[in-house]
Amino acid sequence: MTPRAGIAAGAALALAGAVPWLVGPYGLTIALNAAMWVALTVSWSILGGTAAYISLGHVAFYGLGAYVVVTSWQVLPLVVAVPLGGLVAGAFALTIGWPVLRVRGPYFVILTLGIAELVKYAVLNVEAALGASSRLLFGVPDNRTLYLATLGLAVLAIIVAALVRRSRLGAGLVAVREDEVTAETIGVPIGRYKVFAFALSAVIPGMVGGLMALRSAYFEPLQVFNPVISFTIVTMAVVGGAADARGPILGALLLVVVSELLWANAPQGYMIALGVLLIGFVVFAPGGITGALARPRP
């Protein structure tokens, strides 16, 4: 990084860090998503980015922390909740990291969204047996305090992904998106990178549903399971430009101003603008934002 580059980072994290103090409640929610956005879009990166493994479970990480916080709340102190939260969802990332991620290409894709839907199911499942299909959650976090840890992991999972994208691992999870089967005859160990990198990947989503699920006071597994949240992830990546560090930053930060926009002045047509957006990037940008801003001008 240069000296230029490090002074303007410096400067938005303190900005960021000072947003509770300069704005109100609504653009504190603003900023809440944001934050939360960019270190979910961020970590999925760290496979889904580098190696262009296009990952529709995320949501199942997320909403495994969410539930670890739940069950746990009042009875774990929150700093110990929040990241028992992603080591659970980084622990089962890397249980079913070893079948899921042999297999390829869109075949990948429907099967990490089952297995959101499978974890989904298997949470209500255990609710209902235990009586409870849903949870108030008393005495939680204000806002301001959400916002800042969830900027917290936003923070961290910017920087893992940057070491990530300059270290061994990150060469060889190039080498798996340019060429899987090359990279595996030149003697890279392909399956230990996908694996510890899809497992990497999940624990700050872990968290942030942690903190998330406190955000609304209230858990309900089909609203923190959800499978919208992969979706906007991944349109977030691809509409920033997954290949790039940058991309996910600005993907997030764009769509959430995007949304706010849609859902003050057209709240019915609201996946429709997105999905236009998504089409649009995808035709006439598939970079994103950084590729186009890339681009040499004629």
Second form
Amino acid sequence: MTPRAGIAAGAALALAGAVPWLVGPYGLTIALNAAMWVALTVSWSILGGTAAYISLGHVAFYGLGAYVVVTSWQVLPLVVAVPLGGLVAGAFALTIGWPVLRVRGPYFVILTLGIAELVKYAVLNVEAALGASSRLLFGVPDNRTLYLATLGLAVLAIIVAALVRRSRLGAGLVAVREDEVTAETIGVPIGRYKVFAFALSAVIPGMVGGLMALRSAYFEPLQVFNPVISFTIVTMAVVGGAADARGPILGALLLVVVSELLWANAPQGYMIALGVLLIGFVVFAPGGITGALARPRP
Amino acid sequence: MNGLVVRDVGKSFGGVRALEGVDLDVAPGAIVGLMGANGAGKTTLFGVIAGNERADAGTITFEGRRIDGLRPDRVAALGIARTFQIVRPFRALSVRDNVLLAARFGRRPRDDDPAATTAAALADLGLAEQAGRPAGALTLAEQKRLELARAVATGARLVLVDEVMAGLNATEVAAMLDVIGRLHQDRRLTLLVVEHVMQALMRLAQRIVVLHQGRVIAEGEPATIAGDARVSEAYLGAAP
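What about the form predicted in complex with the partner chain, after the form predicted on its own?
Full complex below, order starting with the chain above.
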């Protein structure tokens, strides 16, 4: 990072940290949304942006993290429960990673989507068997605390993703994106790398899910495991341009603004806008905003 | 036994026997040529040695270690690299990054100065000028050299060279022969070379092995092979 970029990043972080004292409750809600989506999308890009394995099932990690926090509510302190949610999500990714990451391209997309639905219905059935179709949480932390925690996770995600991109792991994952057969032939342990990156990309979403369960103070599997969360992550990454480290941050922030404008003025329009943006970018600018900006270089 | 030792290797794809009872020895520092018509099993043999394909039968050892059944990255870690007949560059990456990736992975123990290794490999293969260009923008002749640069940069001691002269014109073939000869000498590489350009192989190799329908049908010095009736039959059909 250049000194100027470092100062800019520091200023942005200081500003983001001061948000709860600068804006009202509505502004804080938007800031919380932004921090959440940045954390989710940047984490997703640890595998999706480097190796271009498009997971459409990241809501499973988010939901599992939420479920851990909800089921351990008033049993475990939150400083334990939230990280535990992340670990459970990571362990789940590690478990399904070996078989799932053997398929690639559209098959991987469909398989991850299917697994997330499977997890959703599994949790739904467990809850039904327990007679708890939905749960209410009393005495959750206020939005200011949740925002700062989520912001911390967003910053952590950005740091982890940047470290991965600079490491041998990141280089190997880029080789996987370019040509998997060549990658393993020149010595990249592709299986291990993909599974590790997948697990790494699941941990922070698990923790974010835990925090968001506290935010709503309410747990309902159909809502927490809603596949729209996965679609939104992928759309944000594609719009920003996942191959570039800044892309997922840019895409997440941009779509948070778009969604706020639409919720206020045309609530039905949000999903339509998401779809149009996704299709538009995939067809006309597959590299996203960052990719399109980088292109003019010959 | 040092070098590469292939014993009784077989490989079938469905009902088709691509390799059957193949024996092959490549002594350290040697250049061995592998000849055969299309479909003779040359590329399959490369795939089996490099770990891209799994042999159904037989054993392969390299420097005394069994390598059959190992994953490609494990084989690469032990010091074997291959090129691809149908070139497989990382198209969107620069030529330099293509080679740098090979230097950062490849053989173990890992290279402690991959940037220097990359620069040396690019210089040896005459690609230093192209280093900043995307690999997909290179000509075929350059992409073939990139295949070699990447193989060399892994730090391999044995390089399996798969038809790097196919599709090149006479001048390019001569240049490539020079390059391979120098790589062999300067880097003390052991080479197993598949080539359709017969004269090229005759000049390069100290020993030639001929595959026909998945079996070894002849083996010997280039001059002997050139006069072998079975070889001309396999290539040109039976004499009338």
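For clarity, a rigid core is taken as the largest C-alpha set superposing within 1.5 Å between two forms. Computed from a predicted model, the values in this text were never measured in an experiment. Residue numbers count along the first chain shown, from 1.
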Q | Core-superposed comparison between these two forms, A12 Cα displacement 2 Å or beyond | A | no
Q) After the core is overlaid between these two forms, has the C-alpha of L278 moved by 2 angstroms or more? A) yes
